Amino acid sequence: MILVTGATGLVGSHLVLHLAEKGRNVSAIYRNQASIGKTEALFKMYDKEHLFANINWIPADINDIPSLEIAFEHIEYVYHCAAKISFDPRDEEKLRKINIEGTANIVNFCLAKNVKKLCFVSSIAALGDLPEYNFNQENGELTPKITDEETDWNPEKPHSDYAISKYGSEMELWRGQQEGLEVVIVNPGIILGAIPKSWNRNEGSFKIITKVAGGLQFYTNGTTGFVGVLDVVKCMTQLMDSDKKGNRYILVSENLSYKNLTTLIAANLNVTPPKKEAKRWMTKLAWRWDWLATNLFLQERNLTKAVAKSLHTKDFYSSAKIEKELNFTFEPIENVISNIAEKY
């Protein structure tokens, strides 16, 4: 029997889904009956409705130890999804308590109950920190500087609570490998996928299309990693399946600038791209303002000084190692965001 954790959300919800299509035996674990329901609208959205019902539903949390004893009953292997996304400073206590604390205690079970293998879904915010370019002495060219699986975590760079959370986390499985527990970490780039409309297109990585759909006027230059969700639960089941252990790869299917990413997108939505360049003192000053708002007005943070740094950072990522490892190929961003657009 197979157990996921954070069913209900983009990563959980298409894995189920995913492992229902090739007829595998999974529980997952909910929080509330209306989080359910989110599963199931995109098990219609992809017109997979008959397979819910194979889902063995679990009321359970994982910072809830009573209920993970029930989850975990007659579980062989473990797909970890479950976190907490934010890079609001405020929520440095949250961020640790679900993303530490919940991993160490789903690692714990895993080495109590004797899991064969655990799955755990990172992020690339949790890899090490490069300078965005090398430069070439002998003919003056800056080269952009590629993060692998190899790069170490500087922690005297400043890193948001986010990414130490996730840092903490990967920190765990380590500690459950050295007691005997099989593990393989993925760390995505930032995961796009086609969401149901009842769904909140307002949070998480879907919150870039609504901005576009809804006439977005600023781009910038930074760049990143990103991957399609299908690819990431696709990654994560083949190397459960496989006899990959004790290592973490990257998933990351191309390296674009958000200038580069938000005009694609404009253009399967048939909507009008982004035209202005925001300037670094523009997001300087625009996640000051909001900082002063959110605490005026008590309202959430929409820019954050994390975020708006990462706007414009270049950073670049290898998935070479799957890809050689798995003989795995990514779907084009561009594939990806058609797809979404046509279920928008």
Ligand SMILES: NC(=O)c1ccc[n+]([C@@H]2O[C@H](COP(=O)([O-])OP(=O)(O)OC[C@H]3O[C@@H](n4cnc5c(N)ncnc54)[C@H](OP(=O)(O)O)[C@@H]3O)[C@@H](O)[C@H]2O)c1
Given for the second form:
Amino acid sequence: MILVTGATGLVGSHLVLHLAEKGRNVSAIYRNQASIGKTEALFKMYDKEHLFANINWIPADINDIPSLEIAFEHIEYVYHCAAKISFDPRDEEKLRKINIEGTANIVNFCLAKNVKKLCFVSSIAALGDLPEYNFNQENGELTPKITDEETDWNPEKPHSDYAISKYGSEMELWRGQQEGLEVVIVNPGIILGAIPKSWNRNEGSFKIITKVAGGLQFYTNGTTGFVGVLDVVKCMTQLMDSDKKGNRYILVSENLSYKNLTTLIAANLNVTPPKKEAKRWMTKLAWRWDWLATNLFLQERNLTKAVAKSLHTKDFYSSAKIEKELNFTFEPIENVISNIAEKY
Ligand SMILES: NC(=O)c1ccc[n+]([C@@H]2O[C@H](COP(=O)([O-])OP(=O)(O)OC[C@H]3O[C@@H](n4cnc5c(N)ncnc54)[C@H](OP(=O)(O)O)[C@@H]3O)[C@@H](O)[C@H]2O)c1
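What I would like now is the form predicted together with the named molecule, since the data block earlier showed the form predicted on its own; can you produce it?
Time for the whole complex; same chain goes first.
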């Protein structure tokens, strides 16, 4: 039996669907009944509602040991997708509790229950730090530096609380490996995928689709890695079914600027693309205004200092390792966006 955590989120819901399509026996944990409805709606969106009844749902929280004791009964393989994603500095404590302590609990149960293998969804945020460019002394040219699985994490550099929590979660996985557990980690870029209309479309990575659909006017020239959710779950199951262990794998289909991504989304949704460039000083001003508005009007934090900075940073990632080891070909982001637009 397979256990999936985070099965009511973007990655986990696509994963349980993918496993159900393969005819696997899947148990999934949930925190409240309403969230299960989200996964059911996703199965429906893909016309696979008949498979939903095959999932064995168990109420559990990764921070609640007694509930995990029940969830881990008869489990041989675990996919750990549950996490908190937030760039709001006020969520630091929750990020540590859920992402680091929660992952430590999952690792400990895997060890105690002799689970055969654990697959963990980390993030490119947990990878190392490189300067943006290499300077070639001979021709004076700047070439972008490319992050891979070996790039070292630099604790001296500033990181968001989310990045620190994902790095800390990975440490728990490596600790589990030292204690005898077979582990494999994936580090996806920003994950893009279709979600049902009933889901909150103003949170997570889908927010960028919603913003462009609503007539987003500004773009930035920062660059990062993007990947389709269907590729993420395919890579996870292929790694789990293989003899690969003790390794992490970057999952990035393409490195794109936010300008190119938002233009692609706009073209597929038949809306006007963002035409004005938001300069660094503008986003610096915007996050400060957002901080003020949050404190004055007690509203939710939308743009933090870390996010504002990342919108201008040019990061490039290589997925050569998984492409080579699994002979895997990623779906181009243009196709991913076109599929999202079809279901929008
Ligand atoms: N989305 C991205 O762009 C992206 C990129 C790179 C890596 N990742 C990583 O991919 C994984 C999945 O992300 P996602 O986009 O699917 O996130 P998501 O849509 O926000 O889903 C998070 C899931 O975690 C569950 N969860 C949170 N706290 C929990 C707890 N204490 N106990 C049990 N379950 C809990 C949530 O359950 P409820 O429904 O009860 O809230 C939900 O099912 C995460 O590890 C994330 O760090 C995501």
